[in-house]
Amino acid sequence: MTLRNYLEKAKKEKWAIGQFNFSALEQLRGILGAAQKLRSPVILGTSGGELGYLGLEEVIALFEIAKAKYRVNAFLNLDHGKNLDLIKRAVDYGFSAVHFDGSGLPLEKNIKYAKKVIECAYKKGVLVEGELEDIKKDNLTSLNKAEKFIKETKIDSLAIAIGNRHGFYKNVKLNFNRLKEIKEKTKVFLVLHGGSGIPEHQIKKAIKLGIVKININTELRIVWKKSLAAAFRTRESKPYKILAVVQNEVQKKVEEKIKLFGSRNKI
């Protein structure tokens, strides 16, 4: 099963694949441990900043070793790629998908650069995700812009703004009418960024209405930091014991999200 197969399956059966970002080994192991336990496909996200810290070659090596060890269907995605050279390197190194973030560009430039990414990625069967508006509280994806962008680029997936925001925020209210409109007028895979903190009932409704991929990053960072801080307050000094606790807490959070997204037992 390829990532495209799973996204198509999720779209048909009304569940979503979680993308969980990592920038530390405990996060990677926690994500894959949850995927293994619950028999769920997962997407491992890594942004330009995260790659800058870990290193592209190191990420590929860690991913391949860990995937083989845990025996799960996991896929690597470059998250919020803005540098075309980095995106090309990710494609060449074997990422399953890349996210071209042209949200800060005028529509025509976004289309122009998205086409360049697609030309490079599609030669190797790599999926491409696009983004139109900066995803924050007051922005909603324009239906007309979305239709034009999709038609001219032939992109696979689109990250949409429907009241969601990057980071962790309370009192998020998703605009389901806009989601319905986009779903009715487009055929691409619809992605919800900023999944951290969105109330569960809204997540479930968004999936029912067509969201097939949900990005989680900030919640994992918060769990990582809090569990590490708690471990430091003990008398324990052995890193492998401290970090094992952190890994376990990350896994619990990912398991919670997998169950919420409905991807359990989909392998």
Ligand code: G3H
The other form holds:
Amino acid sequence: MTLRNYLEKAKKEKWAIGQFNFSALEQLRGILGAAQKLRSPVILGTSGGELGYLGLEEVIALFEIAKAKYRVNAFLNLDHGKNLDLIKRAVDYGFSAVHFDGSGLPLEKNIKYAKKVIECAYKKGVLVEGELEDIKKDNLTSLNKAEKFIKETKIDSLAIAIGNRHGFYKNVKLNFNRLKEIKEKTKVFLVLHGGSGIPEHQIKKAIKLGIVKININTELRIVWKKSLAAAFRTRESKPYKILAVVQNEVQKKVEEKIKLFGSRNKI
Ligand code: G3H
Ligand code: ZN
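Counterpart to the form predicted alone, namely the form predicted together with glyceraldehyde-3-phosphate:
Time for the whole complex; same chain goes first.
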């Protein structure tokens, strides 16, 4: 099954595939461990910052080895790619998907660059996700812009703004009316960014209304940091003991999300 196959299946059956970001081995293993245990497909995300730290070569090497070891259906996505050269390199290195974040650009420029990304990605069967409005509080994806963008670029997926935002916020109020309107007017895969902290019932409703991919980053970073900090307060000094606990905590959080997104046993 390719990532496209999974997204189509998710759309038909009304569940969502999680994108979990990583920049540390404990996160990568925790995510794949959860996917293996719950027989769920997963997307591993790396943003510019995460890639800048790990390096494209290490990301691909670590990912391929870990994926084979865990025997899971996992896919790599370049998250919030703003630099065309980096996006091209990710495509060449074998990422399954790239997210071109042109949200800071005027619509015409966003369309122009998205087309360039698509041109290079499609040759290799790499999925492309686009973004229109900055994903922050009170920003809503414009229906007209979305229709024009999709029609002109023929993009696969769209990251939408419906009251979601990046970071850990519990007081999120997703605009389900806008989600319904976008769903009615488009056929692309709809993506919810800023998944950390969004109350469970809102996540479930968003999936019911057509979201097929949900990105989680901050929540995993918090688990990683808190469990590491707790280990430092003990007398333990062996990295392999401390980090095994951290990995386990990350895995538990990812398992929670996989169950919530309904991607369990969908492999
Ligand atoms: O692209 C990554 C996600 O949108 C992560 O958002 O840090 O709020 O979970 P989050
Ligand atoms: Zn995001």
